[in-house]
Structure formats: structure tokens, C-alpha cells
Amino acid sequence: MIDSNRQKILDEIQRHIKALTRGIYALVIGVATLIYYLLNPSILNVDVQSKESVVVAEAPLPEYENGIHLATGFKEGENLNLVIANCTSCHSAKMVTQNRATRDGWKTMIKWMQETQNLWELGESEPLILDYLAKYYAPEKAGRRQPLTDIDWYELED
């Protein structure tokens, strides 16, 4: 009886080992496939064209309208593509366009993002990005309106 129980336990262990081995093989094949895909992402690009495909020619959409880059809302200007590449890879362009700062203010924001938000070192691009931001997103002069002049004021009666 002890031998039959021992044999049952051994059979059960062997069954679990086989299942575990199959699972490990499947995991290894899956990881290998994932690594291969990450190294060669174009393997999934299937370029199938219908024999009767119809090409409709449309006028290209304007990239800018009234000096505004339509895709981002940034003002058209020198180094814009550099700003788009470095700023919008982490956050919306609105995070830039809703702010105003001096060159030093923008530099402080960049340093803060590098220290706390994992922004990479901008290297030689940093002064060019700062040039763009300081020119197009500088503080706007705002404040109270000028006092009214040449007005005949009168007293209100209770």
C-alpha cells in the first residue's frame, strides 16, 4: 500500500514537472518572439494592395494657418520642429502654449523637468529651444487699464 501511494505521488510529481516544463518552453518561445519583434518591428507590416485600389487625390492640408502650426497650436517660427520633437514627446503642446516666461523662466522649467520628470539633457538644442520659447511665449504685458480721463463725474444721491 505504501508503494502504491508512493507511486501515485511520484506520478503526480512527474505530471506537474511535465506541465511546468511545457509552460517554461512556451514562456521562452514567447519571450524570444517578443525580442525578435522588438528588434524587427517591420515583420508585421503586411503590404497588401487590392488590384482595384482607387487613389483619390486630395489637396494636402495646410501645415500652418495664420502663423499657427495646426497640429500643435505652436506659433510658426525658427526651431519649431526642435521644440515639437523635444516638448510634445512627453506632454501636450498646450502645456507650453498656456504658459509665458522669460528665457530664464523657461530654463528653470526645463531644469525642473530634468530633475523631477526625467527630461533628457537637451545639449546643443537647449539654447535653440530657449530662443524659440523666449521669443514666442514671453510674458505678455498685462495689467490694469489706464485711469479714465476727461470724465465729468457726478455724485449719486441716496
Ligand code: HEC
Given for the second form:
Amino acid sequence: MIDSNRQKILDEIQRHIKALTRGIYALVIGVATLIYYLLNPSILNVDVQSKESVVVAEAPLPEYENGIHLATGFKEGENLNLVIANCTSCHSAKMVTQNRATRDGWKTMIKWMQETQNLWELGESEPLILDYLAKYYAPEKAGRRQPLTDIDWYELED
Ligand code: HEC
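Mind sharing the form predicted together with ligand HEC? What's above is the form predicted alone.
In what comes next, the whole complex appears, and the chain from above leads the way.
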């Protein structure tokens, strides 16, 4: 009788200890979660909708496609802004893009336009414009077909 009473008390104590342990676990996890949230308050920002609309509002217009400036047809490259500002007001950009020349060649064309077509002085922009033109509208290196070399000529017999 005494033994079974003792056993009951022991069981009771054990139950309490288990409950206490569970409580402590829960508390530790809760505190850890709280600390994590305080350090990273943004983890609860699941407002995906508003984020997307901000991105759309800020997204720039697709000015270039495949390296081509859509509005003018110029190849994308440094100093293109100067070329557009100075070379598209009298004639279309096509007049430029359909031509190929060396840096000297482009310089000659600019000089010609300045002497005969009222093209203004380009000042500091001129070397930058020439940089762009000489780089992106240079003469094509190879012709349509490489000239034949090392041909084994044979004698025609008559
Ligand atoms: C003030 C007006 C004006 C500006 C600005 C101008 N051009 Fe011209 N350009 C002309 C005129 C006019 C022609 C001749 C058009 C024609 O033949 O129908 C011409 C012709 C050309 C041609 C063709 C030349 C040829 O031999 O066929 C090229 C290439 C050209 N321009 C490039 C440029 C570049 C590069 C710029 C910027 C640096 C520029 N133009 C700025 C007036 C201008």
C-alpha cells in the first residue's frame, strides 16, 4: 500500500517534470523566434503585389534590343548619346548607319557637312563621335569572298 502510494507520487512528479520540460522548450523556441524576427523584421513582409507594381513603375523603357537603339537603329555603344544629339537632326540616322568609313573617312564627311551643309562645330564632342563611328561603323574587313590564292594553274591542251 505504501509502495503503491509512493509510486503514484513518483509518477505525478515525473509528469510535472515532463510538462515543465515541454514548457521550457516552447519558451526557448519562442524567444529564439522573437530574437530572429527582431533581427530580420522584413521576413514578415510578404506583400509581393506591391513590390511587383513598384518594379513595373520603375522599369525603364526597353530602349535597346539586341544591341540596337530602337528609336534610331544605331548600334548600342559609348558616346551614342552624342551621335544622336548631333547627327540626326538634318537627316535620318539611316544616312549614318548605311555608311562605313575609317576614322579619317568619318572626319572627312563631317568636315564636308560643316563646309557645305551648315553642320555646326562639334567641339569636344567630335573626337568622341569619331570614336563611336570608327568603332561601330568601320569598313567591313573581309569582302564578300576572300580573293583566291595559291591556285594550281593547269595548261590547256589544244
Ligand atoms: C546641319 C545638318 C546636318 C547635320 C547636323 C549632320 N548632317 Fe550629315 N548630312 C547633311 C546633309 C544635308 C547631307 C546630304 C544629304 C543628302 O545627300 O541627301 C548629309 C549627308 C551625310 C552622310 C552621307 C554622306 C555621303 O557621302 O553619302 C553621312 C554619312 C552623314 N551625313 C553623317 C553625319 C554624321 C555622322 C553627323 C553627325 C556628326 C551628321 N551627318 C550630321 C547634313 C547634316
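Numbering follows the first chain given and starts at 1. Note that the rigid core is defined as the largest set of C-alphas that superpose within 1.5 Å between two forms. Since the model is a prediction, treat every value here as computed from it, not as a measurement.
I29 is among the residues whose C-alpha shifts by 2 Å or more between the two forms once the rigid core is aligned. Put the two forms on the same core and the Cα of K18 is off by 2 Å or more between the two forms. In a rigid-core overlay of the protein, M95 has its C-alpha displaced by under 2 Å between the two forms.
After superposing on the rigid core, the C-alpha of L39 is displaced by 59.0 Å between the two forms.
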